[in-house]
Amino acid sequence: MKSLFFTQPFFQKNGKSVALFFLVAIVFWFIFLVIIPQLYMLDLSFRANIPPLERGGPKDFYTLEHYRHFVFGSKTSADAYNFVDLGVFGRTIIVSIFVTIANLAFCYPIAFYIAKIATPSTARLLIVSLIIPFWINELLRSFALRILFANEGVINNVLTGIGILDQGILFITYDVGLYTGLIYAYILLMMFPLYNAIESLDVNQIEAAKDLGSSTFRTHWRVVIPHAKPGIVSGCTMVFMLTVGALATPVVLSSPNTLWFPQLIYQWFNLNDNWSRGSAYSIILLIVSVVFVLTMMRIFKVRIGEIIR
């Protein structure tokens, strides 16, 4: 059985050595990173609010409480429902759907033209300007762009010295820095997918479909789109979820009066002292996003095998 074992791909490729180091490294991450914390997330997610100490005694019982909470409010509310998180849990992942769709219209054919029309060297030279600018600290580039998009910032003293505006755009209480901020934060994890699946699209299937009277629309539309299905629904879901579980960017470039709903939840853990409302919060955040890359694998028809590839 161990011979056997051992005679896998896998093991030839790399080794045993390097192939158990791997192993043993990717068994541990997913079982202590992310399995059992997420497991005692939702067994939290169902208890009562009471300190850690007193866990395990007469006052603690499991409860639905947390959840009923997101949905309906406080006992003592006289609203139906808890109008306030539901807006904005809805308005977190409208956003996020939004800043998904942006991010793939502005990264396709820049991943196009990379893939399929540049020169060897100018498509390293587009690589290597879209890596750089990330080598600096994601909050760093929010604060960046606070400046840029503040109400007395770059752009609108641009805008105003050379007399095109009479006073600066709002810009941040727009959320116009908001949603720049989140597109331009997760770009590289929709073009590099995108990029990895269009460059192995034999360029003949391209040129036979312009051979045979194909618009340029029509050839994206039935060659090169269906070929890069994995890497859409590989960028898609990466920037969705890191775009709806995003923290940082919001709270430096949101207005005052936009709460972002991972904001929620760190209130719920850090300033209310509630780790069961938390909890609950965090595994409904964490239901959506699971929905929706199975949404995507179910609209494009792609297997969990084809996006990780």
Second form
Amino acid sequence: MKSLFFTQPFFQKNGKSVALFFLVAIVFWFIFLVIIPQLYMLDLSFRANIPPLERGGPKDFYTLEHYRHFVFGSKTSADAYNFVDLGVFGRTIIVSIFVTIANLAFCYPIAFYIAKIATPSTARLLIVSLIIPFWINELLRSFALRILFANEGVINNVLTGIGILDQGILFITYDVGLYTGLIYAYILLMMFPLYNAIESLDVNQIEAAKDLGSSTFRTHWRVVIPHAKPGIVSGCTMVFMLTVGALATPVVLSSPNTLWFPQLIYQWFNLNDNWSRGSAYSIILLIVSVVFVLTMMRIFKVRIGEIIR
Amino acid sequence: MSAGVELKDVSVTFGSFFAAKNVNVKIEGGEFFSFLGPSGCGKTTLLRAISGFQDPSEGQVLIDNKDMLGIGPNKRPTSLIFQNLALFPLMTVAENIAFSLEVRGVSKPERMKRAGELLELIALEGQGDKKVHQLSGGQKQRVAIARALAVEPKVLLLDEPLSALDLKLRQRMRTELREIQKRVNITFIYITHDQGEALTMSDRIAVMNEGELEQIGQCDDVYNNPLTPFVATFVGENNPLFGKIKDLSGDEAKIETSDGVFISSIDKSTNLNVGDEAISFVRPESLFMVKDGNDYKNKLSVKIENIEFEGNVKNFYASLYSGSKIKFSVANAIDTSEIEASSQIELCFDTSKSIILPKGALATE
Ligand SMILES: Nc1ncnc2c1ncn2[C@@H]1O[C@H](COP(=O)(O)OP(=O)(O)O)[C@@H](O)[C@H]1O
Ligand SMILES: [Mg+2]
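Show the form predicted in complex with its partner chain, please, because up to now only the form predicted alone has appeared in this conversation.
Below is the entire complex, every chain and molecule, led by the chain shown above.
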């Protein structure tokens, strides 16, 4: 953003009117589509849940009830804490962390291969074959995975068909389908920052390390990964944010007895018609995600400028 | 400890293109050996074959009389200094230098001690904690050398390491490199397109053109007795006089050109016969002006076109009767003030200071 607002070249290159249009468009986009809805939700999350008609009436007051509910549960419940919602929340965060790590582990070798080993034509082919599946929308991709992983699905049918297994594996019940789907869903958002970061590394650096006696593992650990760190953090934060907030994939691939936190939010908004509580839950998710990302940047000593670059 | 390096019939091909072709050379242990050739002639490729980054398509690379086939770059007793140095920008100077020890599992205190010693060798004591980008060009250069030496290689390979430096620094680094080589007493294999660098530092040089070695020898020998027209024109400057052999006698030959008949020296190995097309080469510094040239065998009458003052010498660019161009240089100590553009003068050269070679491609630069 900063470079767009404060550099003269953008104005000079595109002419004043075009530049002004972009500037205004971006400011509008930011204010109307990002800031105002979020502020509205923030406000809503502190209000009692009442029908729109009663707004401003005696029942309209500020309250911490929705946040309290998230931690302690319904006032009529016997439990000391809201174990169900906290459980869903904790599981969502922890699984998302693992999904992010798995995504990184999966993408790093591929990104390295494309950036530094493959010939240009192979690299192009690989990039295209990574992108094409994403022309299909997320929901359909999730259903495709469901077809693969269902109890009577393709994988189980093949495995039992050729006699490797007597009985199908319960992929959906054990959430294997969900984890696979979540990893797969945001793979490009990991791949591209990683690829960009690794691509900019001088091959001589890798060869120099090797020439000095370094093993492949150590070359990656000491030379490639430190160089790619901004890309790694950038990819991880994006994947984590989106995984934690995923809805379509969990709806299709979750086992019937587990919930993903955004599903909970969806329920408050749409099924229970409690927008205030839905807002509170959204805000909680947002805050935890942002804290997570900032912590990550702190740990890896990466500044926000490096990530955007 | 130093080791000899031998290349036996080494060829490197990329597709059908020969980047190196039938290279044969034996480099002695402890020698400062340079490959000299124009950019794109295959020098880096050859160095990569020695360091193990490039497998030769044919032939053998022997280091210390051991065939290196199948031995990776991290297992060879060589260390490579890259054209762009390839220092690790995210590590400190000391970490860079000690990297090879780190990967060998040497303890940190010991590593840092060794890095300290090497920093002393390159006259950068106490600067180990700096980041690479805080160093000047010459200092980076020296850190790259120290990093390569930390492994205690038997052979140090240098890929045009001075090309990024400015002239003064480059000249100082030449002396410094030579001194470091003498101190550590290992084999240095140096590649460069700069003949000045090669001639000042090396014990021996190999002149390379389009993937092939044209001549191997001691610097003065290659300069004084080039074996091919390419070497004659690439190593130092040379004026070609094209013609046909008219007469051969011992180590002299008579060549007839459109600007006269000259007697030049000839090497027996050149196998020229009377009637063959040939070139006589005369260096700019071997041409001298005469007032009345009747007493001399090799006379050229030229018209001055351009004069260039270089400091220690004055360069004159002139055209011959046939239209071909010739360059000659006169030491500044000699008074040449009466010669100006379009003066008509006579030049001469000694038979022993010119050399006849079979017709062939010249260096184009
Ligand atoms: N990996 C490669 N693939 C194809 N051609 C190459 C490769 N490496 C070098 N070459 C070609 O081989 C020739 C010699 O290159 P190089 O050894 O780098 O020359 P120099 O170091 O003498 O400038 C060049 O024409 C170059 O384009
Ligand atoms: Mg090169």
